[in-house]
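One chain is shown next in structure tokens, namely the form predicted alone.
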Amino acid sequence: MESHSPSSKSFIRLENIFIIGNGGRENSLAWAIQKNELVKKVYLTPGNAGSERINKCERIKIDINNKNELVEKLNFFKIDLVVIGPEIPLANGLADFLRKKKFKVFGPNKDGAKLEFSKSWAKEFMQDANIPTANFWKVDSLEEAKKIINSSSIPMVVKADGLASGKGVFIPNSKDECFEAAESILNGRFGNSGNIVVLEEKIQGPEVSVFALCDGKRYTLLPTAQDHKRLKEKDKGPNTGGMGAYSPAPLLTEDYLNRIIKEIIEPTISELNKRNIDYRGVIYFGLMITESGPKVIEYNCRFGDPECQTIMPLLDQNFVFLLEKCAMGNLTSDEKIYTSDKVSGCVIATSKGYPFEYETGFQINIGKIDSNDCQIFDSGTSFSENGELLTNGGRVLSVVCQDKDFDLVFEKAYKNLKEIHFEGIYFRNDIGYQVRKNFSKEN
């Protein structure tokens, strides 16, 4: 992408940011916004202990459910453009109600975010649009789905049909558990989000994730990742938010990356404008690369977590002018991404006892860290009346780098992990296996 200077006139005013969120994700959006010159304050509400750590950037108290502070907040700060992180949000509509009060958005409005909040609807989003996916079958009864997972000569996925913070598949290895899982979701373990229960064929296949950052008509691409969902090592145990992700995923080569925009990217945005949604803001394409070809497994209306993270510092100064560009729907769709000609990789360091139950409170003690090309992300974490750093999450930190290759790049994520200590700590020592020509050699 060409460079912009601050008299271009796509670009009218970028000097602060104000980004809704408290996540690894918002850090590292945060930490990518701040390269550019043009920016001079970066705000984050409500942010964690990590914020204030990012240069520009001041944590704000504001409760964005308290529509007429917000905005009060919004003007007050001279805010040039809104980054919505998290799905809660974008699902309640925060983005229409920001547009009609004329700030300029990233994120998409309520009816876009459906592609998220709803599996059942973007199920059939997909079908309507012929984009390739696992068939599916909606049920809201214990025993409509007990007819069909008996039918089935294999165990199915079992998914809340809305928000479960990334928690709410599940990959049943008999029909026993397939019951279970789809019993806990009906009787109320994610509340309304389980009011509906999705259940999918299973297909079989390595994972990936595309982002495209779309104005309403037009996209452009980010670099690809893989994420580990899994908690335990080899790719075993529940389903998380994301224990670790690298980027971009060599799985993905050119070739293939243009049969997914042609089979899933534009055919996702065309149906979108057939429905005449107006859709700005990024658009996560979780996928997984079967026999017959790339299946969606989801869609996302948010940049993921922990790819996020591994995104970022691949990226150069000039991300922010894409963002504002989706907000207007400005795209000329000939817009080139400019990233690092390095590969990235990330960690997350976990409460003991995530996903499930865990304490917080644990003081977190840094040592020696390697700085060079390496980011550490707070993604749960706040502060003692001391000052001391504390956990305040499930997953409680993101240990990025970035090198010339995978196996440079896991060895010093690996060595800073060494330096982070607190009470519990846990991350998997396998992150980017598929990748790392050293990890066979060492397993």
Second form
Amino acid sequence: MESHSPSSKSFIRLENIFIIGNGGRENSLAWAIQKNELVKKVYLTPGNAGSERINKCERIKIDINNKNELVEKLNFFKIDLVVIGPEIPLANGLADFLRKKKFKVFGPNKDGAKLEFSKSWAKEFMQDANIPTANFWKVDSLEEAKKIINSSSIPMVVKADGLASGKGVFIPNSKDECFEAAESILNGRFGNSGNIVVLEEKIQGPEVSVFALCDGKRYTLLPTAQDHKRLKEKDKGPNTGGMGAYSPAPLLTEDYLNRIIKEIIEPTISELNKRNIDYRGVIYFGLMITESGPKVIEYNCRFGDPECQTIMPLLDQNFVFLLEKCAMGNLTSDEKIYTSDKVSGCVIATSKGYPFEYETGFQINIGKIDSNDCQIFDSGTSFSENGELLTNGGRVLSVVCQDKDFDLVFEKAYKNLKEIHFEGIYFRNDIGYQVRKNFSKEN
Ligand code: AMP
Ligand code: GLY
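Show the form predicted in complex with adenosine monophosphate, please, because up to now only the form predicted alone has appeared in this conversation.
Next comes the full complex, and the chain you just saw is listed first.
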């Protein structure tokens, strides 16, 4: 058996790493990857203004849809490993293409990315493998949708089948709202992503995110996390990409995580193998902990954002080896992820108006930051012509801190947020309320 002891690591070439994506997620991946001394340079395309604040990181301009240019640049920069962050290039088959060109790639091929880019396919996949998930109906016409909604007595969730930048899920309060949602999806609100609608039984319980790094046959788990999806405090308001997170999630005790492994994670890997899908990347299990046990809400073929920013600081310099082993199909069956004994939390600062319309281009001023076990990962920033840092997205930046307990973590995070200023800055003050012992006393 091939050895992956530290002495053999020097034979792995990992000098130049290339990351595709432009969010806080990709910046935190770059930050975790550059910790390893074998890594000399991390290139990001397109990255954002925060990318070059990270040690060893450089942004390069490449149109990833121009395949010739991409291959030429990867060869020119002598790239040893490509990490594809977002779902869209994965759904478009970029990993397949680069693997054919003999690059080492972390990120599934198109067949694996289907777990995320077709919700109906993923539901059928779970049904075949007996993986617990909400009951569902797949429809492609309003008549069919109406028939099912009218004959059903349970509350439902309405989803566009394909990718919709996190906006394709509706949680209606009445049958009329269900029809409206199904109608708007089928009428083209999300283009071809809405040719099929998935109607789902509405289930209840806290949500957790579990990430499995997979090498095609084996997997290893990252620390668990909980995300805050709603815009407003007390988990109210519209759904967003995520307003903050914490890791690990104390809700998942060792026993409960073992149950999730047995009922969900291992059956997912087996079903992929059964279907000859050689999945080399991360599977993000979006789970709901219901009264009757854990259920899959969704699969994603990428890291979560902001869960990724939250988890990365808990990992040691070996993280990049894990990515490489996944890319090569070389994980060992007893792979260990070395994690800090600290806990981590992340608060996202957004532009006023997010997740709906918002303005960008406001100057960001950052005062005196406590940088001891704290990171700022830019999510949507750019530079003005004279080098000022500007807002350039709905989610602008992530403030991440680690400490012995979640009270200390969020105390530091919110202290740092007081030092960050831009017009219209908004963030939730209650991120991690479930795990902050002092929270109820303070509020
Ligand atoms: P998704 O993009 O599928 O993760 O859905 C976005 C959010 O909608 C989830 O994080 C849940 O909060 C909610 N959601 C999705 N499916 C269901 C469901 N079947 N029952 C209740 N809530 C759901
Ligand atoms: N944090 C949710 C997501 O990345 O989809």
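Think of the rigid core as the biggest set of C-alphas that the two forms share within 1.5 Å after superposition. If you're wondering where the values come from, they're calculated on a predicted model, not measured in any experiment. Numbering follows the first chain given and starts at 1.
In the core-superposed comparison between these two forms, Ile154 has its Cα shifted by at least 2 Å. The two forms, fitted on the rigid core, differ between these two forms by less than 2 Å at the CA of Asp235. Residue displacement note: Asp316 has its CA displaced by under 2 Å between these two forms (rigid core superposed).
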